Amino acid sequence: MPSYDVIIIGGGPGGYVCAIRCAQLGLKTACVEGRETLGGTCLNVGCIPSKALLHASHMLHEAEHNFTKMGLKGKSPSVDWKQMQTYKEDVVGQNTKGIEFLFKKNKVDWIKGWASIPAAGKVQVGDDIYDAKNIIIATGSEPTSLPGVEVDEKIVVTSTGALSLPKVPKKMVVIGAGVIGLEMGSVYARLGAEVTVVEFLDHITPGMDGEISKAFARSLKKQGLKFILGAAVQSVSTTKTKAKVSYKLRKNDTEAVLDADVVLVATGRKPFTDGLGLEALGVETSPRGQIRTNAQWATNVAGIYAIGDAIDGPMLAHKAEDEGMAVAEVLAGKAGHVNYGVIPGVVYTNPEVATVGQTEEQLKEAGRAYKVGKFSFMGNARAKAMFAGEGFVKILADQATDRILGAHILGPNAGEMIHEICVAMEFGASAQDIALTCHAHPTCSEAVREAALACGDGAIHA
């Protein structure tokens, strides 16, 4: 078998980006992936297919609610679920084939199969053993479930099963009010399902800025999603076509049951490292199964590194990509770096939610003196023209220096607009720096400038 400078285990966003960057830096590189296609969970059964369904269902919502207001008359479209699934698969196929092309272009070898690490410097795939100076574990994560809840990917599904249901259910119960649950719940709500979200905590989107979270919940309720908060799911029982979800309210131990055609378990994810042989190798892991690494993404075993969902930190594809590029730089003798304080997070509902940096709750807990600048999209001409005036931009800046500490956006194109603030934070900019930067009119991004102005003397259009 050929030997390599580096073998990456896992062809998801962290792994394939790392492999391409390693090859660009002159390292002989291979990537091991057991799926039939590259791209990992994200491209195959995660980020990309879910965004296709989110886009399609948003177009339906616009046709049903806003077209006539703009003078676009005619029947609202009906849902051809089979064709929508075909569209989703086409989007996935284009992206996964694109990565395969990039591997060939950059001379990255794709070793097809599931890998184990029998010893440092060795990667086994099937009966073949490959030598590698360095091994990078980028195996991603898998959905977690709850005690008393058995997933069959038919009636009780994870995000994977939720993407490919045979039909749109009449009633869906979502367990968990995090990003995945709310995105998929909003898809099916727009397509006509009655969606109820059961969440253990007393609020949705754990870890999100509280003010944004409350406004977000109000928006989703207006769209028809129902929420049962502060509820602990006890069990899920199923028949051939139905499910019953039993839960108990934490505040008074009241028990109740929900009927559903489909139950989506969206209670988080855990590192997927089964079969690698980490324990036999002596690779240190946390109690939650995350591989422990140092500042250079190296494990305690020489020559073995880990990135992405397999290690500590937010389980985000772009975080894995950043780490993949950084560890490639390290292996090539350069200075790899990831600024963990400036990793954005986005919820791709409608309206979108985007966030970066610290929340107001975190700043209060740290005793940090800060100021808040806010601007509503109701004051933004472009947003109102798009029937998207719901939500606001919120910028948090240091009270003394005006340096931006965090930003949170609920509104149209939030996932695109957050990057202006990410760049500003990367350069240590102040809110005034954004306020003094000319923004094109009319754009939704003007709301960011107005929020920055609100950190000073005040917004113009508020």
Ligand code: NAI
Contents of the next structure:
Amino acid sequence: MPSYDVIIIGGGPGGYVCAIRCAQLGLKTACVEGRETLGGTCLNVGCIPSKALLHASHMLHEAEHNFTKMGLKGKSPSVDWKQMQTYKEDVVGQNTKGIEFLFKKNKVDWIKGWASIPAAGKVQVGDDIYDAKNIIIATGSEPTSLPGVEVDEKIVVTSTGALSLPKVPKKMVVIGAGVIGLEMGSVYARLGAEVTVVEFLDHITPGMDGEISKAFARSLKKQGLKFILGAAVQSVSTTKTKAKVSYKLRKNDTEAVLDADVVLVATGRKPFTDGLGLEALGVETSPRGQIRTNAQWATNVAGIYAIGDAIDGPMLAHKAEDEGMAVAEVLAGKAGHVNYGVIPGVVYTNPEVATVGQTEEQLKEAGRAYKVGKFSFMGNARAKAMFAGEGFVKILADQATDRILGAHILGPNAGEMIHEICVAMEFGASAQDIALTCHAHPTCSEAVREAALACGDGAIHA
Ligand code: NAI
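Same protein, different state: after the form predicted on its own, show the form predicted in complex with the ligand.
Next comes the full complex, and the chain you just saw is listed first.
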């Protein structure tokens, strides 16, 4: 068996990006992946297929609600679910093949199969044992289950099953108002399902800036999603074709039951490290199953590293990618670095939500003196022309220095717009730096500049 400088276990966004960077830096590299295709959860059953369905259902929404307003007449489209699934699979297929091509181009060997680590420096796949100077665990995460709730991926589904339902359900209950629940819930609501989201907390999207979270909830309600907040799901029972979801309201212990054709369980994910042999190796993990690493992604066992959803931090593909590139640089003798203070988070609904840095609640809790600059998309001509005047940009800056501490956007293309603030924050910019930067007119990004102006002498169009 060939021996390698680095073997990466897992071909998701963390692992494949890491493999390419290792190879680019001159390390002899292999990546072990057991799925039929590269790309991990994100490309196969996560970010990418869900974005295809979000795009298609948004187009339907536009046709149903806005076409006639713009003078576009004609029969509005109906849903051909089979074709929508084919489109989704095509998008996935193009991207997974793309990674295979990149592996060949960069001379990364793809070892097909499921890996274990019999000892430091050794990776076993089937009967084959490979030598590796360094091993990087990038095995990602899997959905958590809920006591009393059995997932069958038919009636009671995780995000994986939700992407490939045989038809659009009439009634869908979503357990958990986090990112997955809201993205998939809004897809099916737009496709005609009656969607009820049951959430344990008394607000949606835990951890998000409170003001944005409230406005986001209002927007989703307008789109037809129903929310039952402060409710703990007790159990889900199923027949052949239906489900009943029992929940208890936390404030008064009232119990109630919801009927559903499909139940989506979206209550979080946990590291997936089964079968690696971590316990026998003595690799330290946290009580939540996250592999413990130091600032250079090294575990307590020499030569074994870990990145992405398998370790601490937000479970986001781009965080895993950054760690993948950084650990490759560390192994190549360079200074790999990830700025965990500037990792954007995006919810790909419509409108989108994008956030970076600290929330107002976090700043208050830290006792930090800050100022807030806000600007509504109602004051942005481009957004209004697209019927997208809902939402706002909120920039939080240090009261004394004006340095940007966080930014939160609810609005059109928020996930694209957030990056100018990310770059600004990487450079330690002030709100005034953004305010003094010429922004093209008419663009939605002007709302970012206006929010930055609102941190100083005031926005122009407010
Ligand atoms: P999440 O952690 O975002 O949300 C889970 C929600 O379920 C929370 O609001 C929690 O309070 C609620 N919950 C937990 N137990 C409950 C119960 N018994 N009854 C009712 N509600 C309950 O988890 P989610 O949405 O499953 O996503 C998993 C991970 O995947 C997250 O870390 C997320 O960031 C990531 N992800 C990111 C995406 C993006 O960046 N666009 C897209 C999809 C997933």
